[in-house]
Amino acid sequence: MSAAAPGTSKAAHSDVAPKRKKGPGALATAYLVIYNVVMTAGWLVIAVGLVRAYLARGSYHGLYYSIEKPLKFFQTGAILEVMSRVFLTWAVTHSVREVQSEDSVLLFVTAWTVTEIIRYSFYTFSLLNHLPFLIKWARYTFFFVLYPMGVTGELLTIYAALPYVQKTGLYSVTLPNKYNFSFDYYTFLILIMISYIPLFPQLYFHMIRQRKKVLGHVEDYSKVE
């Protein structure tokens, strides 16, 4: 058998080496940064906002309207990460007014900042590569509750709407009309209520996958200890 030829084998190895994923550039990571600060800020804003109009009112009835401006700023700011809330905030809420005051609001707005301030403080600590456990787990433990609490929050909301959407017409299309088309909003919303059923529980055990993933073998260690 013929001997290899000298650095044979080293490039053979190097080019079966596993390449190293490169992560975000300089620029790429500090915008990321900045980003995720901004909006962690912003759902603080909201959350101390809530708290502030609680006290002040001693009720936490229509607390919606002292945290309105905020939340259509950072949740609109957010659009292509999360269009369904984006649709909630301004196709439901901001457009029927009668919804407003009502508690499901409240459930979906204390479900939705306490998701967002945990959820971009990961990404934020991710990025500058310093993640405290605290937040780690907090991501990966606390939508047990604030998922289920968001979707009813979410669902009553648009429940609430469908009287005011049917007796108004809003955003309908009747016939005829020239472009010989015809739209319900109603009946639109009622769709989005059910695709809530098969959507709901895919993303939440989805979650648990996740969590499990996670923090699956810091959990087994605690037990053994």
Second form
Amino acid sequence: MSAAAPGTSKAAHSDVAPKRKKGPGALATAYLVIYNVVMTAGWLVIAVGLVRAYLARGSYHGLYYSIEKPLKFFQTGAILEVMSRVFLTWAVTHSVREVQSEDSVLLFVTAWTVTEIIRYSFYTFSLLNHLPFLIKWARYTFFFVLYPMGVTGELLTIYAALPYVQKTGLYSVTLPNKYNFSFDYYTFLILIMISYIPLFPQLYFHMIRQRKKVLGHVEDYSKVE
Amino acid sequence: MWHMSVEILDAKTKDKLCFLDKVRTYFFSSYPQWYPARQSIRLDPKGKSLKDEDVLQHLPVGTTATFYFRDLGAQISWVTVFLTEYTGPLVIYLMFYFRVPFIYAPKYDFTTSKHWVVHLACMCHSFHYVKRLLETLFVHRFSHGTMPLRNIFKNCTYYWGFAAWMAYYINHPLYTPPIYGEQQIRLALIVFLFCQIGNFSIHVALRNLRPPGSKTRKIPYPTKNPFTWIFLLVSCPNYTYELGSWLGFTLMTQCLPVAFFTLVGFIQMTVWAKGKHRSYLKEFRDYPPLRSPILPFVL
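Now that we've seen the form predicted alone, could you pull up the form predicted together with the partner chain?
Let us now look at the entire complex, which starts with that chain.
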């Protein structure tokens, strides 16, 4: 079973990058700065794309198509991203066309977008040792809403995909076959949904604890821990 | 971190040595919630745990000794863990083999497979785990008495889970026998049996290195038994033979979950073999240089 950590959980795992006590070397820093700037830009592109498409259409139906390409690119390009994001994009939203027009897709894409813009600008500023308190505050406060929003969007999307998966037998392998193996994608998706129950509260409360720790020390701007 | 002071009075009789297990016993009588197996006693808070065989007078302490205590958590004996984790697969596989209700469609309840390889596979799988149980009871000489309690849940989930997963497909009414039929099955059986005998031979050889009740460590060498000649090339041939057995079983059943189980087991055994190999090298200056941890010349 792939790690089904909810989308906005990346904030919880994110302490991997800036946690190193000794700073990265010059080359590594340069790479990381560029990487984070590109990611910020990418997610801004997606955000702008969403807004423009909405203004053009007057409704948010079909918004997915307007940002499909950059979403796929920037999501897949971030190799360090939590597997659930890639899973949601490819194995659910891309694979099950009927799901792409669902409002739930907009819900998690918006949540991810806002989270990522804040998160990557947080990293960029941290690397340059110039972290505005506003960004730090935003990162550790917005999640209160973005997190449940993202999780709700993801769960609703998976749920919406279920009937189509069952009907078409998508990604499923049945017996008999010469490898004596079977896989039911429908059951797999249900198990993924169930796994959110133990995982989501853990990650949510972890973020709350992180927030107390980080925002409790208001005097530390440039230190990132 | 507990801080405990032990005062050693003059040893009245030089021949009466104080082993560390005595210290553990005294500690336990004052703190009954920490039985000896879960006490880690060291000279340094971050140091290695002292062993029961260590002698107080031989430690670098004066007339007053200060030890550091750490609670290892609830412990369970190795024998208990092994017996539990191996009995599971034995029983579970047989449940699938006899097609106990609620696993397959009701019309198949208590039926048997029409493929003879399925009967053979059941015999091999059962034999394997019976062998393991008997070895646990009569052959192995364990270095450690206990391990943390949570290990039993982890280990049983692994063994029992995989056993159920494999058994489901092999004993399924829609099971497809191996492509190359009898030839494939015969070859697989030979490989399996060869490796089972090999694995057993290694276990016996390792047991004989160690006198009963002791925990001494020696370099294993080939004996008169040809199955042990593999010691010339490998540090942990028990794992090599175990891999071979499961490869045989995979070939016999031509079942992807079995292949997957073999792969995961191989990865874990390689980690263990490398660790064991490293400790051999550290402990023995004259360790044979030709040996690899698990696969001759390769790994």
